[in-house]
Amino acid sequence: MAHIPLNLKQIKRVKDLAGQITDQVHGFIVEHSSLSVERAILRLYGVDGLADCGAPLPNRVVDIWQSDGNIATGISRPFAGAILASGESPQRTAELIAQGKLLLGDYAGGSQEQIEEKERELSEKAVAILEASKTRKAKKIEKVPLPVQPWRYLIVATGDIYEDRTQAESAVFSGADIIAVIRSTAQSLLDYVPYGPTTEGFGGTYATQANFKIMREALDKASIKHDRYVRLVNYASGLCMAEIAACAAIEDLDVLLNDSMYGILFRDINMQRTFIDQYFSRLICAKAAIIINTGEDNYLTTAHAVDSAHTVTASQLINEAMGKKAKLTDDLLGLGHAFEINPEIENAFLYELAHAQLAKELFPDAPLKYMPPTKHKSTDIFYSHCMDTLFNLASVTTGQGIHLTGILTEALHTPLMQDRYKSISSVNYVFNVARDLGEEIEFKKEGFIVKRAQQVLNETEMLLNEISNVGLMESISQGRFADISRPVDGGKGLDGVFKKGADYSNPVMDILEAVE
């Protein structure tokens, strides 16, 4: 594969800076928890379904403990005590608590030692669930081969999980390697996970554990039928990031959109809540072997794609450092970037090649997620198709990991099945005829592409130095990313953040953090 001659010492410097920035944020994370983290623990302990009032049972149990003023201890230990007091399963215990028939915090059922032993038992079973998901996926991949990268990623987004299933099966037939079920509009702002199969989403389909199960079963069958393993993607971002990660692990999802800053910038979710939730969600992903996809590509929809290219690279480096802090390995870091430069700019394709190659050089072992043009898409579908074809060429030439298929009707309507078919036909064509192009070319040492990549890396180092000096949260409040400013104490979900008490307990996190 062609390479850009970058300074290895400079690469180490920018990665060290990203690590320092992450360490600053992590100091805040370890002192706090959130309602979503606590609800995720209950889900991993075996709590699901709805309370009599219609609220999800994990929400109801945590809300009761919070209303009693005891949330600083976390939910794990009082819930373990409640199980001892009830003598029932975690599910039945949660139902009794929600019905007011069992009191959280009443430890009459056992001694402190017995409660802690029950906690250990619950947490070990929870971690075993995550490990079992990883094992099941590995066994599936042994039966059918993994496709060659770039993996062809196609979206379904009808709002009806059963129609999504039909469209997904069609997409796999056409050549898709990854199926992404787009989440219903604004679900990231819901502070609960809907329950059961859903058929009435808006602009997408609700992310629920039941929907995950339906799609996973369909793709397992499609994988066998077409003799290649097809991955399933959904979203673990927003106010229920940790809970959705738990649900996804239980149902063997392969990839989750899980970004440290996307929800802050584009959904106005409080940054404190986001950083806390993303850490625990990524610990879950690491143990269950779920690839995360980050959202740097979105920065260029609001900021200038040439002038702000370095903000994408800086964010990728920060996301990498945060991911590794949460035990994610390189093969699970699907860092995002995009082909979004205005096509009217001369040599726009060379800029795009430079940016894509720079990402590949900085993260050679990561399955980079490369996003297609959207901001400058035209209602002229033939022109849009040409743009997507050049994007396909950039992707295969620079050896991207995950290739999100551009759709020729992007600027017109929610794509139809035949639109997706035409788009993936173009991907299949370009990936075949230019498969080894990157092995055949070299970049001129003093040429446009090399100079542009070096310029972006230099600007990235300058930005990371500035962020390190003031801190990531303050930098976000100053609008350093995507030209969007968010205050540290603003946004949605801050009321779900709490400082851990001296007696806080989360043995699931303890086990996941102890992994070397």
Given for the second form:
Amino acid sequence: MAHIPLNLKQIKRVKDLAGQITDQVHGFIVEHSSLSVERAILRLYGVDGLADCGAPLPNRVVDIWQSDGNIATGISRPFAGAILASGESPQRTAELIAQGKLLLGDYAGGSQEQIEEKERELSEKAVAILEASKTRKAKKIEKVPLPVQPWRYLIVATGDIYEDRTQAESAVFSGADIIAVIRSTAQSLLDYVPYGPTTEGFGGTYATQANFKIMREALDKASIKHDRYVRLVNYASGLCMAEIAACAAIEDLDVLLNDSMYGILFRDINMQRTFIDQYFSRLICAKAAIIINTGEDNYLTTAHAVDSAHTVTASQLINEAMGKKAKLTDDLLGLGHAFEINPEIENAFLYELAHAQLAKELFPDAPLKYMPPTKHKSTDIFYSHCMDTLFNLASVTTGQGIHLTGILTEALHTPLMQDRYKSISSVNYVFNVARDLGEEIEFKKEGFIVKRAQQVLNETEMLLNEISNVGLMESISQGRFADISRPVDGGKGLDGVFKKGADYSNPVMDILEAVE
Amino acid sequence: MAHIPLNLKQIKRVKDLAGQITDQVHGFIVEHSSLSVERAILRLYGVDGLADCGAPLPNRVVDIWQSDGNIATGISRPFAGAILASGESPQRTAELIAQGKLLLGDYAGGSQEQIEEKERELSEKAVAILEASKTRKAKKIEKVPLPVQPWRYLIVATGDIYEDRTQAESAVFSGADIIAVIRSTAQSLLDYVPYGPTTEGFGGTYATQANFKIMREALDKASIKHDRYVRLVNYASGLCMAEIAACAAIEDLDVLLNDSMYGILFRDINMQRTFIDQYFSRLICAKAAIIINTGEDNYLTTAHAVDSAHTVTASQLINEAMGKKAKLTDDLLGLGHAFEINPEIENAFLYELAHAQLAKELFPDAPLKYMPPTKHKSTDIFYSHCMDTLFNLASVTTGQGIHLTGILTEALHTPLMQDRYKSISSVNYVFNVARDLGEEIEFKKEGFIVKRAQQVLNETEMLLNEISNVGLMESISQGRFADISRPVDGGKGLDGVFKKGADYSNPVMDILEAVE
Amino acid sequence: MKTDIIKPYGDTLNDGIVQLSFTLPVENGARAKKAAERYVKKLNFEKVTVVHAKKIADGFTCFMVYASAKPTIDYSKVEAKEAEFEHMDYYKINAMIKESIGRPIIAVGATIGHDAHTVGIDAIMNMKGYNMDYGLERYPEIKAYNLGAQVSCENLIKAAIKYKADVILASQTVTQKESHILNFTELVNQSIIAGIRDEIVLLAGGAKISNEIAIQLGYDAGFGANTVPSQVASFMVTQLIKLMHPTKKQTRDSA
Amino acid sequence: MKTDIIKPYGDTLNDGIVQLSFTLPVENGARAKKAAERYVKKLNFEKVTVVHAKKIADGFTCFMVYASAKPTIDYSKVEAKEAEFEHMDYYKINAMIKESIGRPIIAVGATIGHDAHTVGIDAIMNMKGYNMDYGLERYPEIKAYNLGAQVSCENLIKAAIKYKADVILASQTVTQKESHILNFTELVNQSIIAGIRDEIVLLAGGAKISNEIAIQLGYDAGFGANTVPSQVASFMVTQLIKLMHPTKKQTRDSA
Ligand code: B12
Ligand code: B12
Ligand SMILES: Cc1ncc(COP(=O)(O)O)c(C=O)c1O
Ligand SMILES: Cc1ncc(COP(=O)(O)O)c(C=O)c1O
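Please move on to the form predicted in complex with its partner chain, as the form predicted alone is already shown.
After this comes the whole thing, all chains and molecules, with the earlier chain placed first.
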């Protein structure tokens, strides 16, 4: 692989800095929980479906406990108590609670030890669900092997899960290795996970457990038909990160968009909430072997792709450190970056190669998620098609892991079936004719590409130094990323954050954290 | 520039071999002439237009002399004699001859010395015409500078010179640096140069002096408008190589397709005829500073682009040696090659890079003509567009001179205005974003690209060795190039070849050969 | 009126050549190609060549076609509804505001609905501007408030009232399922309900917005892709003057 | 008969979406875009979006458009005229010739007119064949004479008579100004004049040739892009048997 010689000491320095920054935030994280985290626990305990009022049952149950002013204990203990009291299944128990037929906090059903025992039982089952998902996926991959990287990633986004399925089948037919169902606009701002199969989304399809199931089943069939394991992606970042992670794990999803900062920056979600949620959601992903994809690519849609290249690298390092904190291994760290430089800049492609190779050098074992040009895509679809073709070349040359297929109609509309076919044809072409280009070239020592990568790394180190001085939360409120600033107490979802009481319990988290 | 280290001794060996091969053929060439060569002399002496029978005047005059059985003298001497006899201009003299009012071979108009003096006068004027063209071009380039290489070359081929002009203006508007007017199908088989502006060609537009003029004038305007000198290309190879060279020189054309073997292989033109014609036509080009373009790219449309890569290189070396014999300097040697490997071959792009770079290493100072994919272009225009995009990258990376713009509709039709725009947009994009890629990468030592180039060179050396053993003519009859075999005495136009008599004279050639 | 009959152009005037690409829900094969050819003929084309047909899913085939379109159009009858105003530069605009309005213009902008795309509205409003053309915030004679994205129509109107805005700028990028139409319409309605519609200049913008559609929806103008801030500012001031000096407006119109 | 009404598909069944690109001889601008939009409407489209318009020469603008096509087509009524024959392999074909004809078939082929493209006819006739499918020369039961390119129709017919050909294969690649039609027609006429048309199988081929057009021109069949030799050989033998055993042919047809 064409290589950029970097100073190993400097790499260690930036990784250490990211670790320190993470540690600071982690101090805050462990002292807090959120309603979404609690709802995720309920989901893993087996609660699903809607309450009579139409809200998802996990929401109803947690809301009741919160409105009683008791949320600092977390939901696990009172819910275990309720199960003992009702003698029913978790699902039935939740229904009874929602119907007001059963009181949360009524610990009469069992002793302290029995309740703890019940919690242990529930949480072990919960973790077993995650483990089972991991095992099932591993078995599938034994039967129909994984394709070589870069994996060809294609999106579907019709808003209708059944139409999406047709589109996904077509994409797999043409060569896709990964299918991402794009989520309906602003679902990330919903403080609940919608329920059931859905057919009416905007700019995408709702992320629901039922939709996950429908798509995963279709892809299982397609995998067998085309003899390669086709991965399924959905979105976690938002107000329900941990819950979506739970649903995704249950339905054997392979990848989740799951960033420690995306929601803050791009959705104006409160940062405390986001940090708390991402931690638990990632613990879930780690156990269920769900690759996370981070969203650094988004930075370059608002900030300048050359001037702000180092913010991408800094964010990758932070996402990596936070991911590792949540037990994610290298093979599950799909850190994001993008090919977003204005094509009017001379030698833009050289910058792109430098940036892409830098990411590869810093995270050699991570399945890097490489995003195609979007912001500078032209409404001239033929021109845009050329941009994607060079993007494809940069990707295969620098050995990226997850290759988001650029679509020639990016500047126009969410992809049509014919658009997807044309775009993946370019990927197939380039990956085949330039498969080993990266092995066969070297970047000139002291040349532009090497120097540029070094410069970005230097700027990254400076930025991380600054951040570690003021702290990550403060840095974000100063607009260090994506030219966007968010106040520590601003944004959506802060009301869902609470400080853990002395008697707080989340045995699922305890098990997941205990894993080595 | 990414470099492939080749053995300088081997380079010398192959160039010497090509020189030997050329010398063998040259022995034959200097002893012969052709009707087309003689007609070219007349054109340079100032004869143009049509005879009453409709045939071009140069043809009529030469035919008369030939049918009289006197052609072994060449046309210069008897024509000079006729001028002295008529006391008229060359043009008028030719008209009188054609009308039967003046007899060729009637040397009564002057003494042997006077006739020789007339010949000298005529030939010096002829050469001055060529020199003047060179000077005019140089002046234009002082005013509106030449663009940087690779020069963006676009074809027009409507069949109608006025429609071609519109298309050419559009091409220049979008960025073309060179315009080639594709010649009407099979004009190369006409043993005369059609006359006047033409509007009805098949698959291209007739090459006529009037058409040259119309297009050159349009491009002069366009050059000034867009502030870069736009070159004009037409086709010489065929039965009228030398004559077309003469017409082209008169009209300030910049480039001529002019190959020492294309006509033989692809048009089944007799090889003796072709070798004779190419020599004189290239002497003309050398003097008028017309870049020649050779047609090795065509080989790969019939032969396999990987297996036969060395035939391209061998042919380039022969074309170079023959070109140098005809006084062409490096800057006028637009040797051809092509990006024609089947895209289904894994790593096809690496082969292409190796082949393109090899050409650059062997001919560092020649404005190499690089032909886009054609044979494996798909009727899927979007796919074809991707192929061109990588071709563009290979071209700018290996520093080619003349970049034939690949057209996304190659597999369908001669380009429409919109096709040309889309295709050149890709060139503009790639040349800008990857301008210095070649400077910034190296091919891995001992890597695939380097080894492949070496292999092709080795095969080339073997082939040249064989050719120099059996002789070029015999080699062609054995089908060494493009999988096509042509007998020495077969093909069209052999009847136009004659052995020079002891009294043969071609003072134009004498002057052109004398140049140092 | 002089006519000017035109047709698409390939390489010969009026050859009518058009490139098409589409998918039909049929399996590829000779019948499929025939169907594509017939279909294109139904679209008023002749000399139809299906140059490429490729299966892209079970039961779906993608076609590429070149064909010659039959209809002509009289170009002399085609009129475009661009926002009509003189495109002035930064200096001229500021000068004009000073002179004709006598106080800074107040502009409030946002991306409305659930649309999170801010790059477009930022390009118009933020200091930096777009394509070397300063944004509204930079104009000394414009007070610009950029509320960002995902702003409800209600909140935008409230802000406009609070800041005593002369101009409201609304941006929409997502157009899937016509969501931009819904949001833009809602904003107009809210402005009417709030009773401020007649007192303000109401502008719509976004990659897929045309002046024509904006006017249809009840806006004063609409601005699409590649708009630069000075165009918007030019329109704002021109329109505001018309609004504030209705008589002057009439004389202008009759001129 | 059951109907099967279809329309182009973008991402929702029957949304009718088609991508178009064409050039109009007008200067770019708002009016040009409007003209493009109106023109596409005339082509029986609705929801027309001119997504891109670019000046590509003085007085010429290139447009890219997405639009929703209005017509539907009844797929159940679409029939294709492919050459009808069973596609057999090399071994089966040779066996069938031996068995049903009892002597090698003689085939003469060429690229006619001024067309110099030989790669196509070579792909069918030369040993090597095409796409891993042997060429006719390789078949022990076929004697194939490939005369190359730029062969006049007259000479091809002469050669056919000389070799006592059962089959004539004619190739045409250049289609500009309908030159292939002229050449193909000429060949049929020459074969009639020579009195051999009814005794031979006459085949046309080339990248842009369809079976339909070949039959219209008086050929027994036509073969387009991506044809493999065994298809041609299969048709040759099938057709020849029909020709030589007309009764057998009838029973087959009625079967
Ligand atoms: C950047 C971007 C994003 C960023 C936005 C970041 C941000 N803070 O803005 C992120 C990554 C967050 C994003 C997310 C999504 N995006 Co987005 N995104 C884009 C992208 C790549 C570029 C848009 C852009 O910034 N253009 C540059 C600006 C300068 O141009 P502009 O907006 O046209 O603005 C100019 C003019 O229109 C005008 N203007 C604009 N507004 C106004 C207002 C007024 C008053 C005036 C006068 C002028 C004016 O002036 C500007 C300067 O000339 C486009 C694709 C593309 N290349 O166009 C997709 C695109 C717009 N996104 C799309 C979609 C679907 C989404 C999502 C809904 C996907 C999903 N389901 O998750 C999400 C959610 C967004 C949401 N809820 O709205 C689709 C929209 C399809 C459609 N037509 O409906 C696009 C076209 C991509 C695609 N092909 O699918 N996106
Ligand atoms: C190779 C090539 C050449 C070579 C030809 C070498 C040779 N000895 O054949 C050279 C460089 C000489 C050449 C020259 C020209 N070419 Co050319 N050439 C091509 C090219 C790149 C590939 C054609 C090819 O070989 N295809 C591969 C073969 C295997 O496919 P095929 O021919 O379709 O054959 C298959 C089937 O059709 C079928 N088949 C074919 N014939 C027959 C016959 C029978 C009986 C049967 C049963 C089946 C059959 O079986 C084959 C296998 O499946 C095409 C562009 C393209 N990519 O298609 C342009 C192209 C065909 N050429 C074109 C032109 C215009 C020319 C010129 C006229 C240009 C000029 N003015 O100088 C010249 C002159 C040629 C002339 N007088 O005919 C145009 C034709 C446009 C049109 N539709 O009219 C094309 C499309 C390029 C373009 N976009 O402008 N060309
Ligand atoms: C990491 C990450 N999460 C989530 C999203 C999408 O989230 P939303 O549903 O808010 O559009 C993105 C979009 O690109 C992303 O990069
Ligand atoms: C060197 C050379 N000469 C001439 C031609 C064209 O000649 P013709 O007019 O015979 O098609 C070509 C075609 O590619 C060529 O490469």
